[in-house]
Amino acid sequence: MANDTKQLLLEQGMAMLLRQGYHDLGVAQLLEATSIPKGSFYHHFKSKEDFGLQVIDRYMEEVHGGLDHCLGDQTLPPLQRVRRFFEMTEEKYRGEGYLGCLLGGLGQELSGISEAFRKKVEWCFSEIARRIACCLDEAIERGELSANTDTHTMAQLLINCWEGAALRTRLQRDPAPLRQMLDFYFRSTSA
């Protein structure tokens, strides 16, 4: 039943978190939306930054649930693998209305005043790309891509432009920024 209670808590403080940002969510409010008294959330977290901490773990999981997915995928050429995980991370931005990525927005609102926010949110960038750029290694061992190619420089820039893309769709509430972006970037990578 904890756990329950736990997880309830982060998954309506994950979808929260990215209508809202953390500034804008109060503790209260995640209570009355999930019907959890006060002491259950002290519980389960020591603070507010304790509770966004965790919302970006649980978030992670997903995201890495999403790479297992896609990555492993082992029908498809790696290149393909990679972009396949965008197109269904774009699927998840659509049924969420276009609000973007979560880590992104927590990045920008919290980077500049929150030292632990700001490694979290690094390190999560970090190993999305770690585990692209192992799928774009094998990218370069079937001959997709040259194999003077760079792949930890090309996954970390893969997600700097889908980032900035997922910012404007979220401004715009629109797919096209993203799907531009995905276009744009894997075309350039055609042997």
Given for the second form:
There are 2 protein chains.
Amino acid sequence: MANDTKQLLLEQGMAMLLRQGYHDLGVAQLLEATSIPKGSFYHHFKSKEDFGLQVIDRYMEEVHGGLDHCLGDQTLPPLQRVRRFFEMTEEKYRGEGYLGCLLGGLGQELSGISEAFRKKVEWCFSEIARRIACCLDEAIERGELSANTDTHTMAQLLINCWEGAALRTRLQRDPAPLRQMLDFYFRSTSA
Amino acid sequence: MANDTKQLLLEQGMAMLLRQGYHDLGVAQLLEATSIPKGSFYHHFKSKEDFGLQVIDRYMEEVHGGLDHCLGDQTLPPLQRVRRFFEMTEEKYRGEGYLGCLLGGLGQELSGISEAFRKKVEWCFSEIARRIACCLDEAIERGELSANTDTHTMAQLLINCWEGAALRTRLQRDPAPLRQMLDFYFRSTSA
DNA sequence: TGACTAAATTAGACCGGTCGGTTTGTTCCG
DNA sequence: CGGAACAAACCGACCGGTCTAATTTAGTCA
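Now that the form predicted on its own has been shown, please provide the structure of the form predicted in complex with a further copy of the same chain.
Everything in the complex follows now, all chains and molecules, and the chain you saw is the first one.
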């Protein structure tokens, strides 16, 4: 079905964009990998840029799924839920060969030359931070964090430090930076 | 002189690679910006990839200069020297329009498709971390850090968290992530 | 000090290949 | 039957790199 074609392109596009980045991945290469003709590609997507932006949307669906799953787990205290989300993300990175974060990659590559991508990626990070901040608010209520914690800032910090660790993980093909970052952040944050 | 030409290409290349990344910057565009003919480019550089790797070398000269300047300042205690280095880097970012870090950008864009770039960028980060770890060793000696601090890991963490903040700074064109990260790191690290 | 030579550097036209996107046509599905 | 989806040839533009030629620079020698 038509929707299968579009989803296949988005899924394969996510994987290939993660490894190669935006400019190194040509439309032709993606189509060769999926055995889909170019007419179909331009039927579903207005342009390559449109495709890239929709890949990000598709990616965020998965991220929000993961956030729903972890932050919604009432059997764990809030801080552990937040940490669990990142541990699951690390497992996802392992399945991909420790290539880091798609958002970080596209944001880094394109935010100097495309306002559409800069705004979209920044909005995505802000959305993730907003959801984490909500969970940190609950941690304050539960006494896990001191009452004067600026949860918005702490959530942004968590995202930022994770993205830096994700870059080094991509460079080293090793998850150690992710673990060190989580250990440091949660050790420094607990009440 | 010939060396002037090469240095001009490297300087201009640094600036343009920071904004646009590797693949979006064509050799012709760089040559148009510098009014240098293509024959000269390929006289000084074996290839575009060779050029990119030499830009990184040139960049690291500046980084080591900044490290020499800050970490060698005996009028400040060690932790403040380290922090000063990053504050100076933030000022450099301001001059560039808050476009983040060249190493982070190239590492993110190219480390999935070029072993030469992946190794070079990773080596650069390791070098910076090594020098910062030396200064953190001195902070232990001075009592600024507890004796059981793993300075190698703390130095890597500092680099990683900074790179994540640099990405967000690039996305937002705002230094707030850098400052928040430094405040958090040094507040959590002091003895 | 000037002439000469070789090497270094500059100059830019040209190349084959690939790019993103368009166009025309065919097939499928509701 | 018409619109959606698929199909693939084709296009102009641009890519990294090569090649041949011209100019400049540096070294040597009388």
